[in-house]
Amino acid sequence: MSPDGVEARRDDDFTEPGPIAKLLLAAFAWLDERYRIRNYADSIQHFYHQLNFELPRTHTEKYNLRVIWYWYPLYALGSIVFLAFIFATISGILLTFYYIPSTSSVMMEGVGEATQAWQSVALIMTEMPLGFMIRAVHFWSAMVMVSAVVLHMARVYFTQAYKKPRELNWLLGVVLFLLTLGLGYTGYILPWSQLSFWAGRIGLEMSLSTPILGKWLAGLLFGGVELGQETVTRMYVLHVILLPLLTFGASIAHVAIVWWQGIAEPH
């Protein structure tokens, strides 16, 4: 025993760190010593609790209500449209590896002439590893999160937690529909079926009756007056890249916004 009634430690009670952890310990040093990653984090953590002891997570905790647990599954509604997008982009990642952009003219057995990117559409669905499923879940997912989104907004509306002081979070909601319904129109096109066709097709003549803008905005968003490659090139870089960042982005401000003020509970 100690003189300070602590039994002292011997030395073999300490085990010798594997080669490992000392590999890990000596990048961890190494790293330190130049990018002093400790205060960094230790600022990040401080900064983490100070928000959690200070800011109210929900009006139940700020206003001390009674919790009404029968409107807890609308409060899911944001979870399930974040959920569908990432299910749409991990299967979306996929396809692209199939996919091919390209008006070109083919000859299908069975079908005749066809464009190559309603041919790849094809090669997906019957020759792709399980390419039938991951294309199910793709359209899926966007059906779903276009429909959550819809109930989204109009549960924050009818529980009139767009007020203050939340205005600025609805705005940045109401700009996520929108991303998301070019994420569904965009989508909708590339295939280039007829179906397709005429989906651009009208979207075509919306852009050139746009007063002033018109003929811009046509060249912009579809390459021309007239449909073809350049609007599924166009399409394709507005799915595949633009407004999937953009909608990341922007969903994850939209959370972090929740996460400041907390949740708009009804009261």
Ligand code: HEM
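For clarity, a rigid core is taken as the largest C-alpha set superposing within 1.5 Å between two forms. Since this is a predicted model, take the numbers as computed values, not measurements. Positions refer to the first chain, counted from 1. Compared with the form predicted together with the ligand:
Taking 2 Å as the criterion, Glu230 does not count as shifted between these two forms: its C-alpha moves by less than this amount when the rigid core is aligned. Once the rigid core is used as the reference frame, the Cα position of Leu23 differs between these two forms by 2 Å or more.
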Given for the second form:
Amino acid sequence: MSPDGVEARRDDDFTEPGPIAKLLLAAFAWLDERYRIRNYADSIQHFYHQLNFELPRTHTEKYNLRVIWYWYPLYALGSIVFLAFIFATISGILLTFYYIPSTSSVMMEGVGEATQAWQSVALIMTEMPLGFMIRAVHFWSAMVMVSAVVLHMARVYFTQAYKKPRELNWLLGVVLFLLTLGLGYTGYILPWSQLSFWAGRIGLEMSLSTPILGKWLAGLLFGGVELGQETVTRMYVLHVILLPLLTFGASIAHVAIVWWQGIAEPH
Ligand code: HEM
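Alongside the form predicted alone that was just displayed, please also present the structure of the form predicted together with the ligand.
Below, the chain from earlier opens the complete complex, with every other chain and molecule after it.
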């Protein structure tokens, strides 16, 4: 024992790494020799410390208060939105294994002529293992997402959390709100049922009535001035690729900003 009470490190303190640790070290050394990953790991660590990340503290923690503000549960709404989005994404991926985005005609027993899209949704409900449940999870997580995003927006508004320095995160929130509505609308069109068709019609007419850009907008969103196969293809691409990726990326940026700035204190 040294005078300051710290035991000196001796050579026989060294413990042999286990087989898994050895394997990981060997893999790390192999990669480091080729890609210098230690340098990148060091820069990431340096960047991390420069940013001085810390978890946002609540009003109560910051000021050591004993009061629990009664609206604190409402601070969970943003996370509920994100959780609903994750549920919708997982169930949506499962649905894409069976859904067919096609308006081609098929003959269905007991129904007559139908489109392939509509038939594939009917098969999800009747033939796909647990298909009805996966579709229900997809539907209800979408409902929860839209409701929670509206409530989250109201919470932010009524606690005045949109004020300086959070103006840009509010604007990013508006983008997220529009993306959420976009996901809901494009998903509604996909079964190509009567409801889908007429909702598509409303969207198409609205696009067409936009001054100057009307035709261009209808072409961009609905694939032309008439509803058809192009409409379903476009809605499908928007619903399963473009909007989910944008929503995911924007949500990560949104939450990262909350992390940086901390949660707004109730006024
Ligand atoms: C996909 C949609 C969204 C997700 C996943 C999301 C997620 C979150 C999360 C997890 C928080 C942390 C605090 C809390 O939950 O209340 C938050 C805060 C915030 N959100 Fe959202 N949000 C979304 C949409 C929106 C919308 C539509 C708005 C407003 C237009 C908005 C504006 C804000 C603002 C200003 C804050 C900071 C509030 C504070 O510091 O108290 N967000 N968001």
